[in-house]
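Presented below, as structure tokens, is a lone chain in the form predicted alone.
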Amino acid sequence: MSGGDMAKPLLGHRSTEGDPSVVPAAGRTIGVLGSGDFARSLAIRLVCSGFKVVVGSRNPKRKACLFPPAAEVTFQAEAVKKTDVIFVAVFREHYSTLCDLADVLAGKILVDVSNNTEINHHKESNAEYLASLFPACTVVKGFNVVSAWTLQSGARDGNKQVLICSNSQEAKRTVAEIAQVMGFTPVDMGCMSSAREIENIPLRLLPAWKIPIFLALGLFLCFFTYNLVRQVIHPYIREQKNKFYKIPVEVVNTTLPCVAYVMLSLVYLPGVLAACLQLYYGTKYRRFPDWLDQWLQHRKQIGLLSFFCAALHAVYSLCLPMRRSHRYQLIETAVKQAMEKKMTIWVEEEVWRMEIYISVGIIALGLLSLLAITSLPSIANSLNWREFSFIQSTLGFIALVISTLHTLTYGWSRAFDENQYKFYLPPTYTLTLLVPCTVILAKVAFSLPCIQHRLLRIRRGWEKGRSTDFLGFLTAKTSCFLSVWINLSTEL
């Protein structure tokens, strides 16, 4: 199954007046088979579309109640003799319950939506066991991928794709037009044998979050290593203080902003990449190395996780004054002050360096507000290119550039004090400058006229082969029609 088939609607987008054969009569009946949860929903969101429903339940007298009014509820084989399109739903184990219905059932379209509880728990998909149930009937694999609660709230409220795969076409697009009517977009995911990936994909967990979570949870463990070391390993060797108490709250609200400024860094550190092989290489069309690809695919899921650290790191600083620890070292402080009769320890230097780091960090945290909130679909789906590409690269540079103003506010000049290297180790600030300050001179240097002008080139579709091998088409060309040019001129 190719990636490019999750984007390719069944059905296009075409007019479909006078075409009665592309939009479903209306009023079409359709049955379900099922009285659980998925059934009700699904029942619902038929009738809000339009359907006529017939229900079939073992038990329709106890049932009924939880049906729409709209909705018939009788009988399984009374419902299935009702309508020519039904809906399974209904568990795996439960399908040999219908084996009775086979009769019935023979030439009628089967629409299996149910999910298994494992990925590959069965040797043979739900769908294509349903359709070696009943070999008469034409079996479609589809809803599956939708919840119970898209269905009854709408598709605005939900995942708005239907996949869909079966071995009849005519089926498929039956079935489409239904999923089309009820509000969702029809995938077609090719013949039965797709039906298993189908199943699978509502059991995966955030596949395109794994790498990024890693990587989040790794860079935690090493910054937060680093800052313990500093913090609390330290003195406690060097001075016999106790600080552990700082490892809860002042050593975690340390690390979280490493680790989300780095992961910003990570977020525009392979477009750079990108562009440095792009340039070397001289053309667009060479493909990037898998590790790149799968790093240009994981940047929104980077970048995301970027701002909930940041976020968290926001929370942690609001809550530091409320800590006992905080108010014992401010008594402490004031009790030292007048025992040494000091009127003011007012340092104008400090003074100004917390006030702009602060409004700089808020600035810098409304800006990553801003960039996750247009990662969101239902956001993203609103803009047009150019404003997406204008926030999500002009606006999250400016976001990198003034998280590094942000860092280096906090580190001040302190990076020059040698208090500040605790077992010879720097200050944890400036390790995360590293990535950050390449990603910046790289997309300054990008910025210059003769290499962006050079990168525009390629992007756009120049290659560093093909003109060498224009310009010495023409070079061959010039030299030979000059030598002709020159023996007409002598014999004449």
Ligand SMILES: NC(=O)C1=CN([C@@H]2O[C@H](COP(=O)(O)OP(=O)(O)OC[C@H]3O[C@@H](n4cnc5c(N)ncnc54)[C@H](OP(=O)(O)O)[C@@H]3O)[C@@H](O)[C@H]2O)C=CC1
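Show the form predicted together with the ligand, please, because up to now only the form predicted alone has appeared in this conversation.
The next block holds one chain only.
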């Protein structure tokens, strides 16, 4: 079954015929121990990339039919003898059963591809454990971050990076070369002590998203409860009115935009705080506190979640007039009017208010979509740094300003209407305005020529105390006062 005329690689061998001392990466023989999912996918990929593959199995006869004909499937010891680089596609628990092979394995490169089921499950990493079992071998950790599926379907989709570490530079280079020929991007993670970190990576679920997602869920819960009390519980308790039908659409559609709007302002707040600190320190060389660092690094995720909520809000809003409850209310109003013999209910102000806030909301969502699209790596890569930062920083801030206009025109004079205060709770939109308006005011303050001038100087490397002209002294005083004021107002 193995060998034969089907043993043709899909990709041609790289031409290195001129130099016989160099074993070309493609064309060399690679060993694979194990015949499971990972071993099979790996073998297929290696064959397709132009390598010769020998698979070592405890039961080669039965397993051979699972592999491409171009791969040779034989006993473990046989396979190991034919090659210098061996992928160990066996679970850690079974490493010790390979100890009989120690003699034939001596001096060869072992690639540990294993993963764990829990973070830091064992005292030492799997790769270090393998190295301790085979002291005469050179162990390289790698390929555990790609799935058997990625190996088979090609690196086209999915993650292209393969993290590699080893104590031997030589062995690491060999494995990196193999990864490259297979179409992956090897990433050097240093020496063997990084193995544990590499093994933990596939176990972490969306690490950068954890905090932003909890933030979004937390805000959602708070606003949802608040709106529930105002829109459903209050009429039920005060007037015995059953408004529970509002929960699936209306309460949700008051909650989602509030989360979107507040999250959007939380994307631009840390930049403002950072500028305040820079003004206060009088230098850009002092480190920000950890919480601010973390916050700055999570802005992308917070922004994308904000966009997600805003998009849902838009769809919910479009569906508002579609509902049966809305139709009944329309008819009831019409009947009431007919009884009262009123001809028109047209209120010019209300009409304009709605036309404006809908239009403005659509523009804000359009701008946010632009931000979301440019955060896709393929599109971000096609923009230069200035274009990217213009879209992210300037257009994003404009989206925040426009969302504020949307919210203000929607809310209009309702904040001053006593009937809107259910259980003394003000309308939801008034609460959401707090952080965004602070951010906008702070940005406006920073654009005052005097402060902007100083901020720009600091960001170009100027430091307080190094130069002491009178103008510098004056601006220091003003901006100090302003930054304290801004800090205070954000805390409030």
